[in-house]
Every structure is written in structure tokens, then in C-alpha cells.
Amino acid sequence: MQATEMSETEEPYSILNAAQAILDGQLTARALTDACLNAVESHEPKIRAWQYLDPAAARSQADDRDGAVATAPLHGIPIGIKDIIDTADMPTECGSPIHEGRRPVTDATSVARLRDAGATILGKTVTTEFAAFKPPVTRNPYDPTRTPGGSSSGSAAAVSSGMVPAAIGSQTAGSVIRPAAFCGVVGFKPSYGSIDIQGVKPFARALDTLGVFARTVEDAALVARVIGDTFGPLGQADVGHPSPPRIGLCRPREWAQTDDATKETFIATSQHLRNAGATVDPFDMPEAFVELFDLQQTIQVGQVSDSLAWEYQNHAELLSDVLRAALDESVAFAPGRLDAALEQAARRRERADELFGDYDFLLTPSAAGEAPTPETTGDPMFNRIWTVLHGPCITLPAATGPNGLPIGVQLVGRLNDDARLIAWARWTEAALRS
């Protein structure tokens, strides 16, 4: 059967459908890459999701895939890579002039695994400065006067606008979940440590976790399994669910800061899941776990002076004011403050089963509202606790707010129970579409 071309107006392929079409000879890797590059040409001037893109190199990779037998799970699938993740054939600049033009010698482990799985690395997506606080140039595909979120700004925006079917990002506070919610895509942050972060510029090593942006739960799970530890939680056999889930409806202390549209979406989603058969009970966060919000902030700021020590000592004048202030604070930490926060967080993780009880997962907002204007990347208030707990989280598009922007809901699972959370996310995704 002759392989087909893709027109610019076609609905973007899901990864699973595209991979199957390539395997069946109905689609070529080159055609899929060309479709992505056509979308880049159309949308990039307004969205600015890409830090580095070499169309000729991307097409060459795709041609190489077409010259080989399609056996790997991501054969010919274009993927975007956040620009804090090393790529041997592209610059990795970390969103900073300090690393302008830096060419790593080797790929990060995650990138090497993507290549081994047959993926085409389309390019490097925009990150905030060192995955920190300074807003980037990238804009939200739904409204260019709004932020896509951060720090994985370009990854979320590129997937949302159809420029690439999936992209890799990272999360230290809320940098996968929040931008995915703002841009109306699926964002999956696996359990801490389940994906090797060798070759990733650190911010806070006790928190940093790679994650995936995609259009469906299944696509996000597939990419996460490829880059994850084959013998860890992402490599488990598929987990089914014999009955609808029991869900803890979690309204953290920041609930009062949530806008009305997000509250309405959260309540409507919970009712929709009840109608689909789920048991949904109100859940009150125990006070011991509320303290994790502040512990996450302490750990994040406390570790950045180690992660960016060279940049701070040698190029402080090239750092943004907001990041330099965080580094000043980090250096001035009282002796033992960081160690105490790390110890307290570890104790809370040991008690995490108390938090989940009999629930299959917890449901909570992904962000406080629709994407704000681009002077900020939004507040990770609904992400900090879950990030420091180290368990898996996934956000799904749930509604459109009054300004025409997406609103997401976040599913939170137990540490290293990623496969089960993905199974429940599939169930939830199907229920929300029904």
C-alpha cells in the first residue's frame, strides 16, 4: 500500500495512530515530520515555542527512519525536547545567555532512549531561565496575550498547537502540570526517580522530575515508558480496573484563591465522574501534609545555589533579578535549614499511605484558574505538595473557561504506583469525553 501524505488541515495524528500507520506503510516518517514542520511554519511566529529548530536535520532523521524497518515503539514520531535536556546534535542553552551556543558532547539518557525507540528529535523547546521564574517569550496557543505556563513553556505550547505530537518537560514545583493545564493538553509527571535525569540541568535535585506532554493519556504513557526505567513503575504490565474508582475530592488550603470557573469545573467534573460510576468523597488534607507546601519551597530555594553554583559565581550579572535573588537567599540559608526540610519531607512520604487511605486517586485542580497574562507563568500552588511527595500526577483537559482558555483537573497517585494512575487516567479521560 502506498504511503500517504498529510495535508496541513488534517487533524494531528495521535502517537499510537501515527506509529501504526507508519508500521502499516500508510504513512511515512518524512510525511509526519513535514506536517509538523508545516505547523511550525504556521504557528511559530505567534507562539514562539522553539528555542532551536533545524528543519533539514529533522527531515534527515525522518528519512533515516523511513530507510529502516519500523519495529521500535516511536518509529518516526517527532518529539520536542525542553532546552535544559542535553542533545548531542543540538544546542542546550537552558534559557540563558550564559549557555548560549553550548553543544553537549552526549545525549541525556532520556533523549538517547527516545532515539533508540525510533523517535525523531524535532528540536529544542523554550524553557524559562534554568527552568526557574523569569517568564519566557512563548505564548499560549489559545490566546497570545496569555502565558503558556512555565517552566516547560515551549513543550506545552508546541503540543497544544499541533507542532509536535509529544514533548518532554520537567517539574520541580508545577512545571509540567500547570502549563499542560493552561494549554489544554495532557501532562504527566511520573514518580520521582522513575526517569533518569542524567544530562538534565538541575534546579533542585530532591524534586526535579522529567515529564511528558501529549494529546492523550495513552500517548503520554507510551513516551514516559520509553524514557523511564524499564524495571520501575512505568515498566509495569498494564493495570486494569475491575470497577469504577473511589476518588478523594481534594480542596487544599489554597482553594480560596481559586477562581470561580475553576471551582465550577472541579465540582462539575466530580459530578460527571459520579455519574460514570465513581465514588467521589470530599477529602480534607491532614495538617501534617499541608506543611509540605512550605517544605517544597524551602527545598527548591535551598538547593538552587548548588545547582547553579558555577553560573552564580562566574556570571551573576547575566542572571535575571528574580533568579539572582533566589540564589542570594539560598546562599544565606541558615545551617541545617535545608537538611531539616529534606528530613521532614521524607517523614511525610513515609506516611503517604495515610493520606490516600482507600482512595484509588485524589482529584484536585491543576491550577488556580485560566492562564494569566505573560508577566507571570502562573502560580504552582496546586502542585507543590504533590511534587515534594514524589508521587505521580497527571492533568487532563476538563473545560473551557470564560475567556476561552482551557481548565484542567489533576489526578494524584501513590508513589511508584504510576501504572495504576495511568489506568485511572484513561478511565477518567473516557468518562469526561462521554
Contents of the next structure:
Number of protein chains: 2
Amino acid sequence: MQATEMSETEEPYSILNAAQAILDGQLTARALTDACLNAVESHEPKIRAWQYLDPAAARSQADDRDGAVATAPLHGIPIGIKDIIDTADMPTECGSPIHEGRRPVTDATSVARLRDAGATILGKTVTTEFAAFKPPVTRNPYDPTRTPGGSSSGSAAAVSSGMVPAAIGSQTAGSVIRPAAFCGVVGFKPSYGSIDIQGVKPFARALDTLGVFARTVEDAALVARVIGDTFGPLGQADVGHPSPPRIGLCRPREWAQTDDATKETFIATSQHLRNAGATVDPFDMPEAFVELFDLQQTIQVGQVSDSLAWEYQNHAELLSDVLRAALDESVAFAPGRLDAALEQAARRRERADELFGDYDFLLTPSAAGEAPTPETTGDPMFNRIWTVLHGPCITLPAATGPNGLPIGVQLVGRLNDDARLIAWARWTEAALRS
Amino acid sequence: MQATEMSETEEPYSILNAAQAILDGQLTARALTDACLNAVESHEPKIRAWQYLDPAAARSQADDRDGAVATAPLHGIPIGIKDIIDTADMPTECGSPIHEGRRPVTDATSVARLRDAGATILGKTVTTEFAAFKPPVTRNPYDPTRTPGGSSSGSAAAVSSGMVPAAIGSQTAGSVIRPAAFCGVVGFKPSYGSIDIQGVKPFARALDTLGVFARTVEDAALVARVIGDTFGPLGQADVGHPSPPRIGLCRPREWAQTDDATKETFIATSQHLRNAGATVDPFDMPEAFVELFDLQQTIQVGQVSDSLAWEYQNHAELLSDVLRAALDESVAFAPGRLDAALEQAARRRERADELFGDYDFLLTPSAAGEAPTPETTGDPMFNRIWTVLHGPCITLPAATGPNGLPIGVQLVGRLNDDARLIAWARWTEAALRS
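Now show me the form predicted in complex with another copy of the chain; what you just gave was the form predicted alone.
In what comes next, the whole complex appears, and the chain from above leads the way.
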């Protein structure tokens, strides 16, 4: 289980430890911000994770925190924000020339809540164009000839390279779990609807979910709790587990497309968790749930014409070919096709108990293999079903592939059962490290 | 059944007729816009329905429409937009000095869809502060010493006084149905989630729903179909009804608070519909659904701290006392209280069939009486339960009260059964006119 050496040397604190050190007066927000900015200086020219970062403004935020009494859980902790999420003090350009220089009047609710919890906003991280398909400039910190994944490309790469201890992203198909896996960090996509999305540019509103990138499950959960509503009070993930979990090993239809290293990681991880005491049973996904794969695609394409209605009407020529083609398809949807897909997805969600059975969580690949070369952001094939099911997903770094790039495993939980999935992810993280 | 004489003389066209006349070359968008602007000139000094209206810009939009081929369903039709809904070519101030002069870069999806359907945006209508409680400057066209209701105060008053044939508003408790009833127009609150809310300032996101004010059910439905997704293709409301409806007469707990005129209207309307062939059975609301009243209030207050997180953090001194008090309460909510209310509301929604039984729709008061004096916007007591149930509601003008102000009746349908409720509302409208 390889750790990110780079990160550990340059930014040794977990968020929890850093926040505690700041509370105790053993660390200043300024020193922590400076450490982040040093990492930015070292890595950004190659990685290009940031769409907007003003070092002087970041230091000034940190100094303000140092001048105030530390009481909030993220006091002085720098956070990166995906550039589809509004910030009142920085531009928010959504990865598109159409929004170039746009400066929102207000913060998104998630950003306001982060600030309220004492965080400093280090900068805006690169997103693909409107969180869609077009590959961005960002590169994978493990290998600059590879993609970091997308669409939350900058958030994943910035956390992976130690430039910031946590960052916010969003997932409509696989835009949190996939880049987190490709970049060797923890990615947490909470239950749909648990985090307010005011001020977030939508892609497909029946799917869009904010998520968190961090270097440990505990850190990701801490940040998610600050911006979200359904994870219970802080510390709840610390519930003890008297007995190890029952895990369903889920190899969906797309399993055939995983590379050998991913198959080996999956099998090795199962064995590791069995050795740690877990019951791990293979199971095949019921046919009714296999269909969610196509339903997710239909909903995503069907709703994008609403999400980008103004842009398509007024600036179609500034959209990429691939996104404009998706919009052309979306506006030409047959009447009732989107509604039918939404209805069918809702019916599957009501039957999710059939899927989870007695399992505490499902274990499934995060992606088909290591990060590919940057002509694409990789394929969200292992994420679509879970995103449209609306439940929580967490990816953990589990191995290193033949090309030296990280491979993740994904834990999937029941809708609104996020606190328990976080607890099991901490158990799994500890088991993988042992 | 009193019609709005003022409207009929100054702006004689229904939207459907006007759009047809424009298509046929018998009416220009410019002439229709000029008629609206003439009504504005006559009534606006007393009514104050508009937060922003630039006559020259409105005429220029109309001229552009006249210069293009009319193909879309609202070609050249002027629409008013509640000022919590983003417009790229006009300020969007949300009824608050905090957003003074704010000019969004993009249109809200609903506005973009209106423009795509050929509508011209006449201007922005007055909203209460952030669509909440503080009474606005707008007055009731039937009596300037009375409130038009709220929070969609300007949208209701503008349509009522013939200044625009339709306007968009929003409802979180009773902000469409109540002002429509007070101002003697049709108000339609579709099913929750059926209209995209990108670019709409949220109040409580589990409740916020866009709605339409118009002078006929057909007009309201036409506009709702253009901006919404779940009403089926245009014309679907024209389905014939071989047999008259079964109507449940719903007198909820708040019935005791209605005034005599409202009780009489309710009883007279029932009799009228019976005479037209309907089966009308009184029924009492099951206890489990009575609780939705309190759940709505809990959810509304519980979510406002997310909706106004940035404003509360940065400009609390510019909030009204009443809204700041709600925010103080919201941030102090006990952990889990909001989640519990959301969960309980969801469980009631799953059992809505118990409520609707064999009825085609429920008939219930729209408000407790005529519009009160403008120290308040009236009480949404007859709207809270239906808003949190998420189904469609339509209010129709049904009578004139002792003070010469309109009294409405409300039709309530099943979730996502909007097309059918519209059809029954047209049946009811015709029956009330006969």
C-alpha cells in the first residue's frame, strides 16, 4: 500500500492534526498556507491544477484567521474549490471561455459553509469544460504524461501533489471517484442531495453531487460534514466496530474491461480484508440494476440542455464540439424519454435493498485501470450506476499499477447511510495499511 | 364569477390567441408589448409591481421578434419574471439591498427556455426580501390599501392589472397560490422538481418550486409547459373528459380560520361543480397528513441558513429583523432536526394515495379570505401542506368577497400528475363560468 511520499514530506499534517495544532497555537494558518504555496510553486508548472490562485490573497486570508480566535473545525485549513463552484472573491469560469472573468456576487453555500468553519479558500481548481468531457490542461502528479481524470481534475491533482490538504469537486457520472483513484487520493461522493448545490453550475441536476478529495478518509469526512447535512455530528464516524464487516464483492458487467492490475488489486484487497476478519462474498449484480448504467447516460444527456440552456442559446460557437454534440442530442430528445429514465431510476432506487442485502457495503473497482494518457479523462464506467443510485461512494488508494500509477478500490453504501460508510472506509483504510 | 374588467379592456388577448395572431400576422409583438407598457404607465404608480422595467429595452426585444419568423409557441409574448430569478440583461436583486445592482452573467434556465420559446422578458417583478416574509411595496390592483400577497407579489399584481399576460413566481410555502388568489388570477404551482431551478435564489431547496401566474388555466399551462418538463407535450391538457370528476372536498384543520365569504365560496363552488355533474364528497384529512403543516415550517426554517449562508455571514445587518430572526433560528437548529423533518415528509409523500383515494383532485381554499392590509402578505396556511407534499396546485378566481376583493379556490393533484390536474382545472374553470 504505497503512500504519496511527496505529500508526506511537504505537507505532513492531516487536516485533523493541523486544525488541532492551530487550535493549540503550535501551528499558524499562515505557515500552513505557505507550505501549500511552496508546493504549488514546485509542482504547478507541470501539474496545472489551478485555474485561479492568488498567493497574496491566500496569505491574507490566513493572516486574518491567525488574527482571530480559533474555534471552528477547519480554522486556517486551506481548501481548493472546483471552478464550477461560485466564490465571491475569485472568478468562477466553469472551464469555459463563455464564463471567462465571471465573478459571482455570492459564495456557493458549500463555500460559505467552509468559510464559516474557518477554512481559507486557497484557489479555484481546474475543471473540464462545464464538468463535462473535454480533457483539461491538468496532468497526473504521478506521471505528467497521464490524465488526472476528470471532471474534477484540478481538485484531485492538487490534493495528490500536496498543494492543498483537501479540495471540493463534483460528480455527475464519475467525476470524483475516478480522478481520486487516478491520483492516489481518497475521494468521497456523499449521498445525492446531502450537500447544498446553490452556486454550483449544474450538469445534470438529478445526478450532480458535490464531493471531497483528501488524503485520508477522516479528512474527507471532516470536510464533508462541514458542508453537508446528513453525516451526523462531527466524530460520529468514530463509532467502534465490534465485529468486522460483511462485504459484497461487486463485479458489474464492466468488470471484463478492467486491466490485469485492477483485477489483481481487487482480489488482493478482498483477501486483505478477509485476513482482517471481514466476510467477503462475491455477488453478481441483479439485471434490474445493470440497466442503471444506461439510465444514468440518458439522464445526464437529457438534462444538460437545461443546465446549459443559456450558453447553448447565446454562445454555442464557444462550446467544444463534443459538448455541443451532447446538447444537440439533448434538445432533440424524444418527448417523455428523460421522464421515463428518471422514473425508472427512481424505481430502482426504491429496490436498493435487494442490491445491498445483508452487506455492510459493496466493494467494486473505482476505474478500469491506471490513468490513461491525456486525450481523455478516462471512463466513468464503474461510477455511473452508483451515481444514479444516489448513495455514498468512497475510493481509497489500494495499490500501484505496472506504470507506477495508483489503483483505487471503491466502497459503496446505502442512500443516506454516509456515516456508516465512512466508518467502514476508515476500517478498510486501516486494514489496507496493516 | 367576476372577471377582471380592467384586464379585458386593456389587454384583450389570451396568450394562446395572441401567439396565434402574431403567427398569422394579425398582431405584432411590438403592438402587444406597447399595450402592456400602456397598462404599466396607467397602473404602476399605484401598484408598484415592477422592480425593473426598461420600456425601450422591452420594445427592442419585441422589434427583434417581429423581425424574425414566428415559429415558437410564445413568439412575441411578454412575460414578467420574479426578481429572485436570474436574467442576463436585467439586474436581479432578490428584494434585498445585499443584491442591489447585481447583474447575472447568465439567464436562469426557466428564462432561457422562455426566450427560446420566443417570449420577450418585459421586466422583473417585485419579490419580498429573498422570497420570505417582509411585506413589499406592491399593492393589490383590486384595492391599493390591500396586499397583493407574497412572496411573488409583483408577478400576481402585474398579471391582475393587465400589465403583462403571464409572469413567473415561486412557492416555498404559499407564494404562488396565495397572491394569485388575492389578485384574482390563475396561479399554477407545478410538481416539485418539474421546472429547473438553476439561477433561482433558493429559500428552502426541498420546497422551492417555480410557478406561473396568468389569466386562464390554458395560458398558465402553456407557459408552464415551456419552462417545465413533466407536463407532457403541448396540447395534452386538451384531453376530453367523458365523465365529470370525483372531487374530494378538503377542509383541513385551518378551515376554522377562514372567513365567512371564503366558506360560502367554497360551498357555492362545490354546489356549482355538482350541478355540472361532478361527484363532490367532503372528507377530513387523515391525521398523518395534518402533521405536514408543521413539517413544512421546520423544513423551510431549517434550510434557509443554507440558502442565505453567504448573506448571513457577510451582510447580516442588511437583512430585515424578521428574516435575520429566522436565520438565527435556522443555524441554531438541533442536529438531526431538519433531517428528521425531511424524512418524515418523504414518508408522507409515499402514502399520498391514502389521501387522494379515488378522487381526481382535492378542492380546498386558496387562502383564509380576501387580501388583508399590507402590514403582512397574508398567511400561507392553506398552502404549506400541499407544497411539502410536492404535488401540483392550481388556484382559480371563484368569487368576490364583501370588500370587493377576489376569493380563489384551490385544486390539488397527485405528484407529477400535472397534465391531468390542468385538464380538470380547465373543466372547473368552464363550469364556474357557466
